[in-house]
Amino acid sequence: MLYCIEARSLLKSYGNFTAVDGIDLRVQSGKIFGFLGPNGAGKTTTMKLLTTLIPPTGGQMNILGIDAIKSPLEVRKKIGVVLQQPSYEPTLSVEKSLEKYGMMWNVEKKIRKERVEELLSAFDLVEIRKKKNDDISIGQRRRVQVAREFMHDMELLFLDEPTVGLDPSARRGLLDYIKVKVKDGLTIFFTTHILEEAEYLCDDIAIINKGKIIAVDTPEDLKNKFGREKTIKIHISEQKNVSALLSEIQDCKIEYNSGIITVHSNKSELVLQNILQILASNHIPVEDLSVVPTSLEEIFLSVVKNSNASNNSSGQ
């Protein structure tokens, strides 16, 4: 199966409000698909549609080769879902929570025991395995919530902001565990507000804003397409103000502070060449130089900003 998720003209409206506005979406099997957008963009609504938790107002959905609108229960048997909302059993211990979840999915007892031990170790829960969920931290509960979803076999896993409340170490551990599972054939549909996570984890990324998909591509191709601007930092040895010398250079924004020239430009190579020529002709030595590509976060902010500007312009 080339695509495990195919949605066409998917629509969800609540009265006069359209949360998901006729989106088309395809997710390739065995990949990690990032779904990004600002608050209120339609991410969670889309996920609830794709996991059959709510019905669409219009459009088509095919999940794992199944018509998800006609046969939602068949879809649910083959997927895993971790939503943003906290979900835990207050009086059960961490290991009992995992055990119970395996029983709910009819996982064989021997396999269930093995998976409990594997997940306790993988999610760094061994030391708190006997503690009740009510007695552990919010971040630890979140780790339990995500870990228990791996108790059962599934072909597709939906993760909605899975690292919320996790410290950096636990976050990286979770992301690395996801990568391992994908190598074993699992497909992940992943939402996050942490753009570094998406860049580290995802094979493909879609950006949604105001219910519409505004960009879909690999992280690298998104950078190539929207990230033409680069940041240049030049450290000079002489603490003199060079702003006047560089004021005539076109196609860039230049800042100078305490011996550091910072340049933002879509034509970085030409601009850098001009700056170096000016510095050399004025006998100003360069101590250090670096060129930093636009980050995925900067691209995300730029794409959303341009989308909002376009919507405002068309609405006038």
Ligand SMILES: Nc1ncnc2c1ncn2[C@@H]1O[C@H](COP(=O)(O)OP(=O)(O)O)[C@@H](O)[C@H]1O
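Residue numbers count along the first chain shown, from 1. Quick caveat, the model's predicted, so the values are computed rather than measured. The term rigid core refers to the maximal set of C-alpha atoms that superpose within 1.5 Å between the two forms. First, how it differs from the form predicted together with this ligand.
L245 shows a C-alpha shift of 2 Å or greater between the two forms [criterion: core-superposed Cα displacement of 2 Å].
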The other form holds:
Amino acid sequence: MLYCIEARSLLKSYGNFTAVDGIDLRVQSGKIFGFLGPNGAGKTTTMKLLTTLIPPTGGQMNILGIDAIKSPLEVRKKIGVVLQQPSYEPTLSVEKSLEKYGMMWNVEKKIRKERVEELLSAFDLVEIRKKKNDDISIGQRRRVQVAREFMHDMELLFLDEPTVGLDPSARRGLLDYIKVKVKDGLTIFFTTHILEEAEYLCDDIAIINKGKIIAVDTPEDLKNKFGREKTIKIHISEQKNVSALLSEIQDCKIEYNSGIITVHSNKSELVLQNILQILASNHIPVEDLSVVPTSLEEIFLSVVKNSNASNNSSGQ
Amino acid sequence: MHPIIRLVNRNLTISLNMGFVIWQIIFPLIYIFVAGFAYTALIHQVPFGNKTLDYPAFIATGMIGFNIMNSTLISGIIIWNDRRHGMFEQILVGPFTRAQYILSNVYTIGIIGLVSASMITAVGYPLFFKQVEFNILTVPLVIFASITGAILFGSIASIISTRLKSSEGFNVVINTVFLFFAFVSTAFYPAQGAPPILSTAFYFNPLTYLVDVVRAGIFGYFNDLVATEMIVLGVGAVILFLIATKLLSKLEL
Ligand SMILES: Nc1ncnc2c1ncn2[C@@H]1O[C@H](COP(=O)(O)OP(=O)(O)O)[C@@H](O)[C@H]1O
Ligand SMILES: [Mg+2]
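What would the structure be for the form predicted together with this ligand, given that what you showed me was the form predicted on its own?
First the chain shown before, then all remaining chains and molecules of the complex.
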């Protein structure tokens, strides 16, 4: 099976409001698919649709080869889901809640025991294993919630902003644990608003805004498409305004501010050559120079901004 | 293992803690002995059908009904906590259906109710054994009352748990409702001899019907009133169960 998730014209409306606006999605088996978008974009709603928690208003979904609208229970038996909302049994200890969760998924007792131990150490929960879920911090609870989902076997795992509330080391630990599981054949649908995470983890990324998917690609291609632009910073010692000297250069945006020239350009190599030439012929020495690729963060912001802008203009 | 059994297993694990055992079993037993004997000085005998009962026997049998009602609180608490702590959604996004979730709560109540009522019956037995007249015709009355009573009160607890939003609200409402049921009923004192307003109020309370039918079973006394009470219990249980199921299956996620 090539695609784990295939959704067509998936629609979810609440009254007049459309939370998910006829999206198409394809997620390949064995990959980590990042679902990126600002708050309120429709990520959680999409996840609730794909995991059959709520029924769509329209469209089709095929999950793991099963028609998810006709046979939601069959889908749920094969997937794991970590919802954005916290979930825990307040009266149970950390280890007991993992154990019981495995029991709920009908995992054999012996395997359950092994997995509890493995997950307690993988998610750094050994020290708090005897504590009640009611008595641990929110971040620790989130770790228990994510760890718990690995108690059972599954083919596809949905994670809705799983790293929110985790400290940097726990965050990195979780992402690396996910990578290992994917090597073993798991497919991941991963929702986040943090771009570095998506960049670090995901094979493919879809960007959603206002219920619509506005870009789908690999992190690399997204960068190439939207982020060929680089930022060049040149420090010069000369205290005279060089703006006039550089105003002839094409294909870029140049700012000058007290000794620092900042250039944004899609053709950074060419532009850089020109600038250096001009500076050299005017005997202005360069003190420092840096070229940084545009981060996924900036791409994301610009893509979302463009989609908002085109929405607004078409809405008039 | 069947999904419902797994959910029942989980329900029992999260519900059975020391506080609950004290409330559910120890408290009623103490109450039977302390109140039963303390009030005997005030209430010597209670007329019941064609016989008279000792007050301790009366209250011990009343406690069985009270206890069945209390067990059903569990279902409300489970649903309430599951919604509040996200487990309702987590379970429904797992290998379970809503119907299985609802049935698992019904079975959980059944098991807790049956076990605790049996324990109270066993311990209270010495108090009422002289007057017991179990027979093949009356034992089914006790079973009927236990099952319909559990479903009826379980549905009430579930309905409350699905309708309320804040946690203080839930505790206040459920305690008030169940306290009213407990004390405005024939569980602790007979309708005969109570002020007329109160004894009328008794019959607006399903616990009265539950307790009366349990007593009818244990003391082997059956008449038209008991038959009517059984019908009311049965019909009430069915209607409330349908409402509770409807509300649960409509609950927004
Ligand atoms: N049950 C609901 N009723 C009405 N509107 C909803 C409901 N659930 C979500 N929404 C709306 O749908 C939009 C998308 O929400 P959500 O999917 O949670 O966004 P995200 O997860 O990307 O932050 C939001 O504007 C939200 O207010
Ligand atoms: Mg969300």
